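In the form predicted alone, a lone chain appears below as structure tokens.
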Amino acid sequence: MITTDKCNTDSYKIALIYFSATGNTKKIANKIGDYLKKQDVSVTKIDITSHESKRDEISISEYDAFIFGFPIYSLRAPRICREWIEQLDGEGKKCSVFFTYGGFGKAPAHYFIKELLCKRNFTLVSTAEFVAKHTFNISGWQSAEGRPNQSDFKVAEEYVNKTIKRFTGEDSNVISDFNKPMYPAEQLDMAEKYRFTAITQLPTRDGMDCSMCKLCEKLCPTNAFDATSGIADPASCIACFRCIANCPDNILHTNDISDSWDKKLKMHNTTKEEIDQMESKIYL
């Protein structure tokens, strides 16, 4: 079932829709929801992370505007989120998008989400990106630890204030065009097939006993995890690590990739300190 949380006002209605496997995007979405409620608008939060939730129909006509929140996987919003958007008709409604990312590879996401939303008849008025701990930290990396934090939440408040003005027409501008990325969508599609698997193994419990609560199976965004066998299906697992992040027995895991952390930093010509000091940004 879709999770909703509607405030008491009945004025301007905004749907805040997000996908959050390990909790980063949800943290930002919750802050955005709090800031929206201060703007005398009605906000409905809709979590589309689980497999079942994406089957529920969204009534576009019920809302005046939309805010979408996604993590960045392989330089774009996750494929399952893009495929979900492709089923929508925006009816010309205004929208905004925010991303969370772990310090590497985020610029193309804005270009491709604008392209997709325009095709689906939405009008994009703003975007934002928020620094958050990398999914790979579960496997041994140390990227953007402790993020998002208060500095990111402050940017989220500014993002809401500016976006509301564009939603209501106080600011009549829409998002500027983003530079076309060097990597075409077809090339990113190929890279996306190997997300994580080049250096990580899929989630597993390696035959260890657990309480069999089956939360891992219930929460999986793609129906990939089998609680009985304790193994993820490699054909459908997107390595979002939601099962690991939410395992109450703390048994599910992937392999330790801490030895690849320094290699990753050298590849991007950066340091842990530089990543930790990165700032969240708004695009108008």
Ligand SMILES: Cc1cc2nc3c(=O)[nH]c(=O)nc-3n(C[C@H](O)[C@H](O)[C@H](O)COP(=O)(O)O)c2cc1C
Second form
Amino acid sequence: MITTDKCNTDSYKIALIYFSATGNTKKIANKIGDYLKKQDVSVTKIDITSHESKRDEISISEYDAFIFGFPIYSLRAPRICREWIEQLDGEGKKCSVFFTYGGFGKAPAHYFIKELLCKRNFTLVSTAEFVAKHTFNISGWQSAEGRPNQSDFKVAEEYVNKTIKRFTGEDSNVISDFNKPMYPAEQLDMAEKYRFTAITQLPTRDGMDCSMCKLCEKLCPTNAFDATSGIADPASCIACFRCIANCPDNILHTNDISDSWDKKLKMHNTTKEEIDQMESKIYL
Ligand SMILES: Cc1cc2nc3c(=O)[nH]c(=O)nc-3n(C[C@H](O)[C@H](O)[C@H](O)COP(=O)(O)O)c2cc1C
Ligand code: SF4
Ligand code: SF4
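Which structure goes with the form predicted in complex with this ligand, now that we have seen the form predicted alone?
Entire complex below, previous chain first.
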């Protein structure tokens, strides 16, 4: 979906492009959009989440700069977002990326998105990460409930102010280098499969009747959900939970993964309290 807020015809044009399956990234994108409007820039918001969205029709030459927003899936931007970027030519234009994430691994996301955008001829000037409730809380985890909150929105405002200065040249720096992550891309490809060790039952209605609105089918980013049978195709489902989060009958679910929550905390050598108190951050 595309919406534009113009200030005046000569104003600096920014495309704010985001993928958001369960609404966290959209929440931050909306705040960023509001803060950008205060800066007399023209902002076009482009939601590339659904399969039906015009994910392949962004006109790069129409804009002066780009802000991309993605959730972190298995330590990186989701594969479908990375594949979408792969077919863009940034024409040397400036861009920035913000992530939302559930309080676990995130460092490789910044490193690999920089590498990818550079390869696609964009100039990355800043990145940011915002703590947000984990998608898998829907199925029993308890990570960062209530986030993003006012403290995260404050960081979003600072992120916009600093990024605009870099876009317009008032601050001529670009982003510093990120440390090479200890996991190579191939190992992260393997980690992508971990979610299926916890989520053994992909979204389903378990044969129960529903109002057949077909929103689950329409909104699915990968066209994996079949409303009639009420099940997700395991070959294409990316476990984003968009179908579950948007079902008006609240009938879709996976298996209950609350038992794996303690194991997850132990694996990351952390506690629920530590995660809930993590701060959102800007990288310049
Ligand atoms: C398949 C999948 C993998 C995820 N992997 C991570 C991860 O590696 N680290 C993390 O902190 N959060 C992870 N998350 C949580 C999301 O990054 C987080 O909840 C995000 O804010 C969701 O954004 P959205 O509401 O815009 O879809 C994952 C979520 C999903 C669905
Ligand atoms: S979104 Fe929910 S109510 Fe609508 S068709 Fe899908 S399962 Fe049924
Ligand atoms: S079927 Fe899978 S990919 Fe499609 S919306 Fe549901 S969880 Fe996401």
